[in-house]
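What follows is a single chain, given as structure tokens, in the form predicted alone.
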Amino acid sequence: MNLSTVLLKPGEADRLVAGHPWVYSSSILRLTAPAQDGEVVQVKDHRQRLLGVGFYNSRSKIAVRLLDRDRVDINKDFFCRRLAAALEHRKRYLPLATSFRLVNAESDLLSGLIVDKYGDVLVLQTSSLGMDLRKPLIVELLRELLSPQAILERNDMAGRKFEGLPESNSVLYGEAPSETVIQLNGLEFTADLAEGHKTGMYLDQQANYAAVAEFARGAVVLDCFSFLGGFALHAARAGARHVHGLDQSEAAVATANRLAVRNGLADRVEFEVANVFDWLKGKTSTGPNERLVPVYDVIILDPPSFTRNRASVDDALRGYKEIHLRALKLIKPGGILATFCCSHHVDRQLFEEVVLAAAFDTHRLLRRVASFTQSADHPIIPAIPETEYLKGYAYEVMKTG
């Protein structure tokens, strides 16, 4: 196995020896022979010192995405291993899901790979240059290993151009089913695997769906920026009262309402389109003399990322804590907060900072009973920070009089 080698600057070898696997363009002090876009090569510090090997490509700023410690051919069998042991890790932590992410890049030692598994359909993402040019052996071996009825491509995400790569969405085998229905803990949804967003919906949330609706018995719960009802359901199924949700986009909303039929809580739950920064704000406006009563048992937030960049994460804090501000105005004391946020720039310390200064803002005192992280099938390792991105809380709001 002959390489190029990709020597490092001094200083530059100790992020990859705790286990991170990007190499910057940045790091690099020289080649020592060239290297073709796509290809592997080896990697070592500035004392000739192994650090593995990985996928190169010049044209990003990730010019090395590494994939192994050790001088290993990445072949089939290496593929073959690695996806192995991505299935094993979800069979063992949720033996009982039967859509779940398969693979998700670095959390599982593939970094520029997604996998999600839909039922019988699997949908992927290639976002390194090395991991698109193995499409093929990746299809071959996913056939092989879980027999789907149909693998897709969703390439659509912007990062893809980074690498020097055109958004690509096609059916890589198989026929793709017009409408794909799955189960997540034992309630039916409909996935858009053409359309709908990130491989076709989220999944990360599976485990959380099923932890926050064990506060909602005999309650009454507004679910905000409720997508296709995934909090809301579980709720209305755990025996709340009533649950509302509200979410901007009108598809989104009617599927939703079509989920709750097909899964028989229509009775229960119901889903509105409306601006929920509006909403919130129309709801707990007051006149002079008027006295805001709460009436909601249980609030869920779960919004979309307010933050893509360091650069705005300023104004996502401020988005955060105006949510907050309203939805504490309407929980009744004794009530619970349930509230999630899924930016990596936003930390756990950091959101809880914001939140906490909401509550002081409406005299409000939290006591903290339970925390929330992304479900099992999107592992978590600590030496790559970008692997852990969702958190959430769930808040009693105390009876203080």
Ligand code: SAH
Given for the second form:
Amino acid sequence: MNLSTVLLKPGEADRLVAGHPWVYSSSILRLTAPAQDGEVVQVKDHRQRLLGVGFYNSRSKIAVRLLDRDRVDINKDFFCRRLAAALEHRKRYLPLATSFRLVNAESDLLSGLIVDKYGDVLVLQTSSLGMDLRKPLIVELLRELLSPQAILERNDMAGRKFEGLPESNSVLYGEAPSETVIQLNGLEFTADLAEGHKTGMYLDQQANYAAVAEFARGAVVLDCFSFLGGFALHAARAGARHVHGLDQSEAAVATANRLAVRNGLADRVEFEVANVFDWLKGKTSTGPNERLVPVYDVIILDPPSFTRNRASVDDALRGYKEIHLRALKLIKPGGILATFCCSHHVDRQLFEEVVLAAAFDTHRLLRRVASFTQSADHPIIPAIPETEYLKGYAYEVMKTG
Ligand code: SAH
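We have the form predicted alone; now please give the form predicted together with S-adenosyl-L-homocysteine (SAH).
Let us now look at the entire complex, which starts with that chain.
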């Protein structure tokens, strides 16, 4: 097959040689022949050394997304190999999971493609034109690989406009159930896959739910930003005395309360509609001669990303600091703060600095007792920094008296 060649400017190849798949339009010297948007091109450095093949899109800032370092055909066979390798990785590192992210774009060498598996239902997102054009082929292969009951498309994310793609939300195969019941670590969750957050519910904390629950035996627990109650329900099952979940979404809180009943945990866990900032402020405000008495053994903070870009990092850090300050005041000496940050723009070190600044202001000494990252179905490739986004820590609030 005759491929157009994208030639890079001098000095632009190193990142790609190291394994990063994005070629920015600003790195391109010229094309040797015109290429259609969505077509496969080959990429070479200024000395004509092959760097790989990938999808081209002149409308995107990421003009080429590399798929392979060799000059392989990007055909059915190629996708079959990549999807099988992705499934193999999940079987290897999450052998007991039945719901997981099957394909996580760059981390599975398939830039522009996300596939989540919720039991027997698959949900697909394509964020590049090249991948979007190959949806029928991907659907065909997913059917062969996993025999799902249905495959849905959740392409209603804003990022598609950067590739010149419209938003769309549809059933690509089979019949979509109105509600999908899935198991995470043996607990039942229901996901509204057509309308829910992201592709339905968060799968990236699957391993951390179980890990944080280990701290909850016999504890009074507060789960902030609880969504469907992932942390709260795991804590309740692990033997927490009482768990209180907070989320501002009425729909999420209603579902979480139903899930508490469904899992036989309603005697120990309840969810409340609240703005976490306001709620924590209310609980930590004291009159002139009042002393605040901490009541929680464990507080979990798993907020949404407060930043979408680098420019808003400072505001985000203020938000992170505020919730940590207030949470620390409410944790008993010897208790645990389990805290997460899912913003790619706030790295592990910066995140810990914010926690420590809050500890300083509240005169708490923290002992770090665990570090967390995203579940293994969201693999991290260090050469592609964008693949790492979720970090978390558990700290014991030390008894210093
Ligand atoms: N811990 C959850 C994921 C949390 S995602 C899990 O593991 O599934 C972030 C959640 O925070 C969303 O459910 C959103 O509704 C909620 N949220 C965002 N801002 C909030 C605020 N200020 N107060 C309360 N909830 C908020």
